[in-house]
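Given next, in structure tokens, is a single chain: the form predicted on its own.
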Amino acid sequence: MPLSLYYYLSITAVNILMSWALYVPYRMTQLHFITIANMMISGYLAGYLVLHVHVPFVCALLIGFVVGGIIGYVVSLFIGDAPTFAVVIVGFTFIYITRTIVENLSIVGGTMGMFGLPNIGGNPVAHRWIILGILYGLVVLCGFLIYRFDHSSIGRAASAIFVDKELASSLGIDIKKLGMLVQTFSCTLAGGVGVLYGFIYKSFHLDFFGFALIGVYMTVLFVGGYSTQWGPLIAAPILYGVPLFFPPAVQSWRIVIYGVMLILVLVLKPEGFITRKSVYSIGLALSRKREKVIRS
């Protein structure tokens, strides 16, 4: 398999799984962004267990899983019912400290990063095999488990939260817990997610974890379309393939084509591309010729 071709395919799913993490959270309307520094936070602690204490990876990717997790079910306690500008304001201040705070620690290379992190598998071609596994295996995974989200009872409580919070509350919504649950789901993909996203340049640095990220992951949802899980599936891998065509003097202003392209959807589009009454009318016209199909 071609490098790049490795890396159009891992950045894709990381940007399919992050926006679903900024998905699920805002289906009661909180964009939280602490799922930045729990990839940071997870991915540095793996690589340090695998690079140091010579822990196997199988096990380092599941303690990220499990410390994103927990965080945010931490964090929660405090912001599960919070307003949505509160909870970016957490999610920002904690990106900044894991920042200075990793910046500061020498065991895990601080501003120099921790470069040298083995192939899983034993050679690069088994490493690229596995990671692009793992990350799909992922999104399927995490696409079943938010579509039974968004066609349960829970799913239709934080429908009707982003609505009217108040006319939830009155019909018996528990916000706080549902939002506890939602963020922690959220953190927890997160966790799993920056070991995964360190690993697939088998190397970590602060530059990996930057505030950028926030920007391209809003771009794939809002673009998208962040009434549905369909959006990000379908945004991401053309957000990300079609600048690769582009010239290299171009491409190094991605971000800001992104940024340009995000304040234009929310004016022109705020519902995104792709929206819950679309992904309805091409499931009945499916529907329909299957049922022509059957008839004939």
Partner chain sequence: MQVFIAQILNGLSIGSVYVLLVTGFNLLLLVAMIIHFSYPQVVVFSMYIIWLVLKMTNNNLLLGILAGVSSAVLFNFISAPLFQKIMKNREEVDINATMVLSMAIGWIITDVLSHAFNNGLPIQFPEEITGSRPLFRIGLISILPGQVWALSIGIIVVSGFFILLYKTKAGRAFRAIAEDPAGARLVGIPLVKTGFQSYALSGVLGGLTAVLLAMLFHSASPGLGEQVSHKVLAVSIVAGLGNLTGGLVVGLALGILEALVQGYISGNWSNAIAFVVMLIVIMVKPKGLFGMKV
Given for the second form:
Amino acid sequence: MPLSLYYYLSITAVNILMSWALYVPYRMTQLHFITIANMMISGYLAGYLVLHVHVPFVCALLIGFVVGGIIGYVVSLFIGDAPTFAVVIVGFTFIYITRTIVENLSIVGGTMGMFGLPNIGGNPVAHRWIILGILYGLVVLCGFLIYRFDHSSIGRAASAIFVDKELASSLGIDIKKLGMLVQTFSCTLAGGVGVLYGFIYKSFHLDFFGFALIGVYMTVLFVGGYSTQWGPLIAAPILYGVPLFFPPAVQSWRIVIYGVMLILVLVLKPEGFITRKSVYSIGLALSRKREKVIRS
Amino acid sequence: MELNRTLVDEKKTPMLRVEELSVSYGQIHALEKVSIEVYPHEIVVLIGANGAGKTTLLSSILGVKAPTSGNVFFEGKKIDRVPVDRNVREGICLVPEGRGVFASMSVLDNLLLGAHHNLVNKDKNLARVYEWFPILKKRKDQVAKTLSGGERQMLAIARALMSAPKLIMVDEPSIGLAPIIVNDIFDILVMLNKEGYTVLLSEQNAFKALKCAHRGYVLETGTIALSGTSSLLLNDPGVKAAYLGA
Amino acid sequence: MQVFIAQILNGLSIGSVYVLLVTGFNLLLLVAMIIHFSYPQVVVFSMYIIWLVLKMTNNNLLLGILAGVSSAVLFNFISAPLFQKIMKNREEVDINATMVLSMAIGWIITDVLSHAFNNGLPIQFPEEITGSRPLFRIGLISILPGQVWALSIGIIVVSGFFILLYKTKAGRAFRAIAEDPAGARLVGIPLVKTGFQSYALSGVLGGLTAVLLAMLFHSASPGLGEQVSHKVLAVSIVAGLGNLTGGLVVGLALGILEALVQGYISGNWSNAIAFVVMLIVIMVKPKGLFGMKV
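Could I see the form predicted together with the partner chain next, after the form predicted on its own?
The next block holds the full complex; its first chain is the one shown before.
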């Protein structure tokens, strides 16, 4: 497999997973940017464990998930039912704090970064296949979990909170409990993805985890459509892929292009390109077609 | 009642004319082809139960809620779909239900807000308002939330007067007030009417309102069920049964 | 002790900049009903405009300042219709969507600054605006002219703003809308027009803040806006969203805290420590120390 295709496929998977990590809490209006900090914390931790303590990669990955989940859970004890802007700023503060700690921590390379992570499976080719396998396995697993979540009573409760928080709580929905659930899920996912993100390049560097990441994931979420899980799934490959065909001079303006696109979508198509309505009508069309096929 | 006769008999042009106004909130029709007229120097009362559409009617006249069909004319000019602030400038004002004063701002600030478009005459208007409501002068630097219910209602009316209106619309002034204070409020409205203001009043307390008004309309689930002079409505058996508790 | 006094002075001058930024942010929040998260980024953009104009006009200070203020006002006016449109999209004020829009504006500013100006390298302001040498020096304490200017202009602008808010017709309308938009509309205050006035006023505040930042920091980089944005949002939440007096206190306190950390702890920890303190406050008191006014 060519290297460029490997990067495209793996980064697309990361974008899908991380946009989903934003999507799930946003079902109840929380923009949980702490996930970016979770990526960084779990990633650097796993990198350190593999490189210096010689822990097997699988264990490090699991530790990454668990650490992400624990941080997410502890934070959600405080901000499980906090309003959007409070959740946003908690995310930013975590990113700053993590960045500063990493910068000043020489055992993870400080501003230089961490290089020379080993190939999983012994050689570069096996490494790529294993990383892609794990990433897309995660996409399928999370897709399934989120699908179940969206079509369950808690998904309905989240939608109710999105529309009217007070009304929802008067219906007996425990906002804090639901918030803790979705926040812990997102942070667990982000922790694991952070480990894989570093292992895609076999190195960790502060520049991988800039605020630009928030821009990418937010654009994927809002342009694709924040009201169904299919929005990020379809938008991620397109938004990451199409700019790769632009000339390099245009490509360097990627963030501006994303920003303009996000503004246009917010103004013209506030729910994004893929809405619940479009998913419903596509589903309807498919089932009609199936009926026809069965009849004929 | 003498005044009443002269006004209607003279067939003056109405100050406010609402023609077949319909308003809906989504699928729900709040008003269906409501027509009312208010002549200069009148007190007209809208009677109706909760949810009959009184507040909707008043706020559509002011332009807060756009009608689905029908017309509103004020002094001969069509004013539906005109922005609220323009209507206020033209001389319509609304004293909202629940004594909507700005609780964290001072009494003076509240009054000056009423004069937002009319600051040139503010000293003259302030002097007049203080003359009518001496209590407000005494409390002018107090924050509005420290006022009692009756005082807040007075402040809301006084604030409306600061815009030098021609037509004062008062939404449910008696709600939540002690009976003796309700009397004061109605006395104030009658006094304002004698000073030359035209008053359109919405009220559930039909007996007291009809006592001081010239004419009335009975609103039932978004339509005008009955209209006429106050004495006529006071003696109507249907009105008596439904609104006067007799 | 000398370090302490020096850093307190330092902190007050930086704190006054935070106060100005939080005030502009809160004004937009209360009157225009948007969370303009990237408002400080607009301010940093104005800093770049000032730098550019100074460079082009051979350091004409007056033109530079004018350009800074007018670019901030202009920027606000250009973004105002977008915000208005978004609020209309959902039939009611959707404050979260305005925040996302504002973030997108912020990314664009940061990326434009890092591509189009000075090859993305930090810009240095000329001595004409920063002042050349300390006004005076006692031991370790040295007072730079920029600090004096920042502090005094900061005090003048903030008190001018509060006078405007509490003594004028426009200020009265601002406060009425902040307290009860529907009630303000009934009284006859034009909501959209007053909203635009708040965009203009916060633009003027932002432009002046850009001048102060140039005086204080002597330089700017594309990433500055993001950092200050996050701090300003944190300050306004710690103080209580929309709470102007709270913003005044917390803004100054943050400036002093940062300066003290810089004075006594080596390394680039001042940001992180400031954020840790604010994080703790937000987690324990999500509605802020002084109460929300929204």
